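Single chain ahead, written as structure tokens, the form predicted alone.
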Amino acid sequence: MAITADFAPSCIKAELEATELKGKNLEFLTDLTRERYHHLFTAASMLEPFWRTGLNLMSGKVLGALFFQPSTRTRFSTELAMIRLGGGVLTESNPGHNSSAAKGESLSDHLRTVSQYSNIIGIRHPDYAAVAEALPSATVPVISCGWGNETHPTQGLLDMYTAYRAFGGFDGLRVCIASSDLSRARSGHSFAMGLAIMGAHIVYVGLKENPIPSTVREKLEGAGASMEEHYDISNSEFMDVMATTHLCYLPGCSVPKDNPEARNAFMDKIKDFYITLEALEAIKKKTGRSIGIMHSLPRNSVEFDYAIDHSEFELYFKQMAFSVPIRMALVASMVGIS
């Protein structure tokens, strides 16, 4: 071992500054380097104790929060981040109907307003095209909170977060994402294109109807991504997919309880990929490994036992946690402190 010339205390601004996204967009998680994850999980890691209490690093700053669509956890969590850093929320829940949006006004012409009165922009939205035609309008940093079937790069994030925290890294590391619809599963895909950047391996289960977005196969195809696919698979199969693997991800269904022939359809095919507390045990007992459960949530019964939640396999719960932490450091970074 040998003291180096960069050895100095630990330094929050330095962590974030080396990120590189100040000023940037998020919009895939192909878009950021393995080293610049590295800086970003290590803030995240250093502002942990305060996901709760808070600091001051955002004094002055305000988060932009557009949900055209509902949310619970993304829109809390990165609402929370802001408040935790110190900083103040200009939130809309409902901007189609309760915005000028209502009155017409264009979406480039909504991000530029917001962009007056914000220091950065929280948006979920159903249109993926529709988004990143006015993002240009936008004149303070852009962060994906969920555009159409293809992108939601910060539930993607705060699950390699997860991962990262759970398992130390991402070498070796063998991580299943199993759906029914691979055409929806965009929290499932944005947890691919990370995992691809650093290197792990992606097991894609699947029915062959609702294939993989081609946005999203060339974002990965792009970032060189170590992956194999298996569709049309029966449950026992499914199961000796998910014994070769240390996490299963489930992107659960994103179809609105308006749309009740799509919604039921997707309840009935997910019913293949149902995970049982005792075929978890059965493959610990069999490889020596707790396969760890993730879901994007909110879940459905037809998915996964419930009793997995009070065993050591649960991980989607814990994920919640560690999405203030990884945003608070997200926010800071695309910011900047001074």
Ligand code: CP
Given for the second form:
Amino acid sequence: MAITADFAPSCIKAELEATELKGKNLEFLTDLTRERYHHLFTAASMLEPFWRTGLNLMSGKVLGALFFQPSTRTRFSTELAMIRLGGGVLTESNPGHNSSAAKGESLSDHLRTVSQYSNIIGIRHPDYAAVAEALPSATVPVISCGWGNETHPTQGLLDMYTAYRAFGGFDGLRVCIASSDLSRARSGHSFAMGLAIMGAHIVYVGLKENPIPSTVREKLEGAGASMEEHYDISNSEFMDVMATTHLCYLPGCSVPKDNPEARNAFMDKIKDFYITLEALEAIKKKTGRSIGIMHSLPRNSVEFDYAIDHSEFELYFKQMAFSVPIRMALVASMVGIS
Ligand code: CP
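Please supply the coordinates for the form predicted together with this ligand, as a counterpart to the form predicted alone shown previously.
Next comes the full complex, this chain leading.
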């Protein structure tokens, strides 16, 4: 045992500053380094005891929330993060109808305008390219709350934070990401990008007809991701693959109800990926490991057995709770505290 020169009390301000996210946008989880993740997760762990009671780090600061697509979890937890930090929130939950976007205002002007009223913006939008083009017009940091099929980094972050809290780190961690439509699985891909940076092993399971978007593949390859891919496999082969991992992540279906054709195609094909409680119990008996089931939610009954809700394998509702402290750490890092 020895006292070292860096012995000092822990400090939330120092952890937030060390993320080096102040004034920056959050688009892709491959934009962060391992060190930044370490500081972000440490800050989130320090904020976690306050995720229900709140504290006063961001008095007078305002989040502008623009959700051009439906959302419950992302909008509520991003807003709650700012509220729990002691700041305020201005929300437009249907800007395509209720804001000046409905009068033809460009996304660039919209972002520049909302920047005047807020210290940070969270935006969900169906078109990744449109937001990427408009982004330079914002004069405050912007969080992607889900853009197109490519990016949903705060979902990926909360998934990473859940894994970090469950396993204490990422060394040796193997994560299965399974969907009948990897072409639309922006939450799973965001999780994969973070896992790639942290050195975890990614096991993709999907269908050849719905491939991973090229933007995502390039980001994963650029990050040196350790990954394997399994396509068009049977349900029992899927269970065998899952048995080699610690977590199984289901990105769900992000297609809105007004596109029944695409939704029905997802629902029809996801049946081959169905996970039962019995299968998880059989894997545990064989390997001694409980595979944690993660889902970005909302879920559909054709994806997995809801009996898992009351088992040790359920992580999907716990993810939601962990989403608040990690979003608190993210917002405070991007805005900065004095
Ligand atoms: N996971 C997720 O993005 O959920 P919402 O669509 O409810 O925000």
